[in-house]
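The chain below stands alone and is given in structure tokens; this is the form predicted on its own.
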Amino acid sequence: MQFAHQVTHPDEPVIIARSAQMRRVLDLAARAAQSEATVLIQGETGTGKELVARTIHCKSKRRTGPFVAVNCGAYSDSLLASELFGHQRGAFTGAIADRVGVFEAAAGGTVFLDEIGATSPAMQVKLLRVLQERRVTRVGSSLERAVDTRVVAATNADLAELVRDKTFREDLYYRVKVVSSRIPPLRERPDDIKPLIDHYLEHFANANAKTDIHLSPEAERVLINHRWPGNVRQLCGEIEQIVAMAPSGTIIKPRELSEDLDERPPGGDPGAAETPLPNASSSAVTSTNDTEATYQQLLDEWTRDVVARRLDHFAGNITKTAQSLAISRSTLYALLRKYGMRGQED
């Protein structure tokens, strides 16, 4: 049977903070090193709850032991106790050798307890005797350890909320919020989006060994004013994309940026005239005369122009038309027919 935990002894992690808010997070993460008090990191899913973690265990005198890392929402009650506690041979099926189990492995430095609110109550009451004895029973085995592990946990939830709907313990709650620390969402720190996608694009740059890319002040602006609901997680990726499919020396448009980025209207780059409104005096409208042309006809005669500006800007490439225009690949292939053009694939 394989487990997911890491044995690690990572190098002091970047964290970007220009905002005042996250120059506190650090800020209490540096003291709170300082001590062996336990941790409690509260925060929205992708707001780097792992990172502060690491900076934690990075500046605390376990910096040269292990740091493990272990998402207890990913685990069914059996497997998540395997996995903090070992377990001896025998003890269930497929366990064919004993197994150290995460706070035995960590000795000496770190466990992080990732999305501990997803905890059963079953498996609260046990890291509950962790925390206040700090000492361990592997699965199957009566044989209490020591352990010597300092340990920092992270929630997405209102574990207040949730002690007061009596789905999390008052007792444990208490015992990991020692010194406790919100990380705010990015939409509330908009001083960090700007240096973010700069270090971003700078390192996946350098990754995938490309140079002179760089963002149009539209594209940095849809960037900057988007409200990222999946955090720095999400912008990580989203510049991640951008250098993936950007060519050395490309300077990226808004039409090169996710459809669902705020202040991009489909189809179209926010506040662009490439794709204006079919009107009398449209110069997409060239072939019929504006006052015997019916609308349905002017509206022809603008949406080939616009395809056929989209699909020469994109080298012929379908799903990349497609994708800037906001329509399936079926119904652009429906206007090539249409209008008698031809598209290239992938």
Ligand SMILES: Nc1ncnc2c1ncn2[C@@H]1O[C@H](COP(=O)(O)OP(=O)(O)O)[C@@H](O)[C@H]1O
Second form
Amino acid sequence: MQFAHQVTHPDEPVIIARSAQMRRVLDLAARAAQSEATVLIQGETGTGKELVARTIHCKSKRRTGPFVAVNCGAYSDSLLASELFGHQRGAFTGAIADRVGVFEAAAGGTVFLDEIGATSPAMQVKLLRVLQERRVTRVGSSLERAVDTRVVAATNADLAELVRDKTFREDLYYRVKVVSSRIPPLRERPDDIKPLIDHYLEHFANANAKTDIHLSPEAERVLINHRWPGNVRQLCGEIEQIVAMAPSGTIIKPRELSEDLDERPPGGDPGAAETPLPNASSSAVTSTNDTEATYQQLLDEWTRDVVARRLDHFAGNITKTAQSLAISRSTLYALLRKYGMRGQED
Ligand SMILES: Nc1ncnc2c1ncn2[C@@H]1O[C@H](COP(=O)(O)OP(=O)(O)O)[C@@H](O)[C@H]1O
Ligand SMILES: [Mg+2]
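Could the form predicted in complex with the named molecule be shown next, to go alongside the form predicted on its own?
Every chain and every other molecule in the complex is listed next, the one we just looked at coming first.
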């Protein structure tokens, strides 16, 4: 059986953190790195939990040791037990040799337990024992071995809620969240979007030996206003794709962006499913800096906003949206292309 987990000796990762929220996360990570305390990192998928875990490892005195990441949600119970604790030859069918588990493999370093909220009650009991006693027993063995690993855990579920629902043990919860950090979704820290775009444009341009790929102001606005349900991972993938498709010296237009980039509802309740129609008192202009924008930019932004809301109101229906705006369908199509939006044929 092969090791499914990853043993690495990572360099300290580059983390873009312009927003106050993200700087707080990094401050806490730096302080946590000075201790041996178990850390719990909560956040939606793609927000950077593993990146922060690696940062903690790289800033800690365990930095020269291994960093081992294991996704607890990716295994059946018995495979996870063998993955984490190791097994002895003959412990079960297929256990043809002794095998060290993650806790032993990461001796002197850090174990990253990803998706700890996905573990079964039986596994939670075992993890509690490891965290309390700092000892592991390989599956099929009775010999206890001392564990010299620091634990950083992550979850995209709300662990406190899982505790209330009795699907996550309260005692393990408190053992895990000695230090706890929550990384907000990207849509709650829009200040990070532009620097992330710039960072990844440069990164992927370098990786692909391309130069001078820039976003038009309109394309940039679409990216900044997107809700990014997949958070930084999704943004990173979008920029990678843009750079892959664009020759050097391109200015990217909205129509060159992925079709599924939706617009964040202006005024931004992230959970809002429906966007209200604009009324006279609520300014539709949301992102352009008023003291710098040209008349055309402001007009574009206002138009995009009105079209997005109206389209939303008619559930994306092209004919109804065009009728209600008293424009032809082809004019509406041109606007949608211009602003990187999409509607639905009826
Ligand atoms: N603040 C950030 N700066 C730069 N890259 C980031 C940042 N946050 C996340 N990423 C990148 O986004 C992707 C997802 O991050 P990851 O740590 O795996 O998220 P999670 O573990 O929360 O799902 C990775 O490629 C990571 O390098
Ligand atoms: Mg992850």
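Under this definition, the rigid core comprises the largest set of C-alpha atoms superposing within 1.5 Å between the forms. Values in this document were obtained by computation on a predicted structure and should not be read as measured data. Numbering follows the first chain given and starts at 1.
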- Core aligned, does the CA of L28 move at least 2 Å between the two forms? no
